[in-house]
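One chain comes next, on its own, written as structure tokens: the form predicted alone.
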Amino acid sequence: MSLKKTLTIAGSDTSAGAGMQADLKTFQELNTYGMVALTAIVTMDPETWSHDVTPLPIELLDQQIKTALSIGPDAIKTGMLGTEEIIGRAAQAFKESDAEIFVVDPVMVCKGEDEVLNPGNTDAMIKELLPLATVVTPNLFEAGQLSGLGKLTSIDEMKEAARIIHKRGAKHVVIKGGKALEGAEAVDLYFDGKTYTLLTTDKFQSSYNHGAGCTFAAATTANLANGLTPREAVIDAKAFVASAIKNGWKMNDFVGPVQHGAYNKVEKIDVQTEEV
């Protein structure tokens, strides 16, 4: 049997539920081959959970590209993209390479902190990683950075948001309402360049949630690699990604990951959809 592959170009959450890890895990689970180019480590005080982030030196993630293109990934997802130069390095890997698949996660902070990596990688973001993506994944904050309208509180706002990102080159894309909306539905927005549909479930209990970007990201790459259209692979994604989510663990008393396995061996949630 032969199965896609899958590269990531991420950061590594030592605690394991985000980042290249939760994308690995989500691979391995919709049955793809996953690889990953590392961009970054990020580990984690025990005492407070603040984070601290530590790029790698860009020539050693360019020697970690050259041998997973070697290899031949059929589709290519980003996470934690820490400088603009990684930025710059990860778009060129995905023209160097083979695949016709990009999936943008723009992650901006890291779960828990409320400052921007690096304020210059917005507009590298946009320059460089826009233009190429086969589907973007923004959360709201994300969204509102990419598109310029900064804070985003309702649909109407998601969708003028989502119309902009989709001007500056991204194909398909979707803005992330999750938890962040209010209501008692987890809503999100796709817009393909004509049509604009909600995605919606259930909210269900949001404290053990971390690592649900990055897996939402994760599971829309190997859908596409496996040959959904992206309007099939991002609800299957948010169905995926629900069942994480209702089944998410207590890791310790700062944090509680996402369940990676739960869609294929608890339950699958049903994703409702509508045009709007």
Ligand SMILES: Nc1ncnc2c1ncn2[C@@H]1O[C@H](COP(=O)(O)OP(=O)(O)O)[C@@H](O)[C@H]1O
Second form
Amino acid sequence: MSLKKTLTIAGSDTSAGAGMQADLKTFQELNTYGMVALTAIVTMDPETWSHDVTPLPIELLDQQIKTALSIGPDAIKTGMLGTEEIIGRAAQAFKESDAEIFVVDPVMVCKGEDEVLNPGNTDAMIKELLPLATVVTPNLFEAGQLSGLGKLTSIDEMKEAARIIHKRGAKHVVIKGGKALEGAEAVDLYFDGKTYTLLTTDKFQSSYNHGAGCTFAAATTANLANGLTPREAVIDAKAFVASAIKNGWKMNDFVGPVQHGAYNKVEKIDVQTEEV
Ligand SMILES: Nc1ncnc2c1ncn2[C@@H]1O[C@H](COP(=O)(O)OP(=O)(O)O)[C@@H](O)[C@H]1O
Ligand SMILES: Cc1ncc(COP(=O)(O)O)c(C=O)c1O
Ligand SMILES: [Mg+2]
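Condition change, the form predicted alone to the form predicted in complex with the named molecule:
Okay, now the whole complex, with that chain kicking things off.
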């Protein structure tokens, strides 16, 4: 059987819990052939863990995309894009490809950093990426930005944001309440244009959750490439990332990555679904 091919257009997280490293590990765990077009390299100061983001020359991104498209990805995912120009290139890459699946993880901030990567990016994401997205996976903050509603604090507000983001063109929307929404459970909201469904697991006490968002979107991408419906793909991705978070580990005094292989190698976690 030939493997489905999954391409991520994303940044490199040198600590390797998030970014393209998370994507490739997840693509591999879910039996797809993972490929990368790299946008930027993120390094961390060992003393403070503050992040430096160094973009790659745009010509080099163009060359990578050309190579990757010649191999014929079945599904394309975006992660950290960083600039409006790169957002435009990612949209163009999907349009030029034969892929029918486009998963947009609208990365605006890194966990532990409160600085938005580049405020102008939000408009470019709305204009260029949302109309193409099969699934978009904002966290609570990003959903507030993409919908224009600002800070979201309740399921009702998440529903309103999902409706607006869907209207802006994304076919399926998952707003990750995750770590940011108060409560004893980790609740995400899935909207397919008709029905709102809450996806819920226990909220694990782990603060070793670096890379959770990338891992969730990468698992969604691989699941779609492997033929799951969008609803099945996001429910299974939620189970995949829940195992990864529960089994996250302490890397140093600043950060702990998720364990990308925990779903296959340690335990599977139940996801409750409820229409609201
Ligand atoms: N403590 C936790 N326990 C269980 N699931 C979590 C926890 N924190 C986040 N998640 C889940 O991990 C996924 C990524 O969410 P989140 O960490 O909010 O995204 P991001 O990394 O993009 O900010 C979501 O499915 C979310 O519900
Ligand atoms: C290259 C890169 N992409 C994406 C992210 C976002 O990671 P998360 O999955 O924790 O939202 C980070 C965070 O450090 C990163 O370095
Ligand atoms: Mg994220």
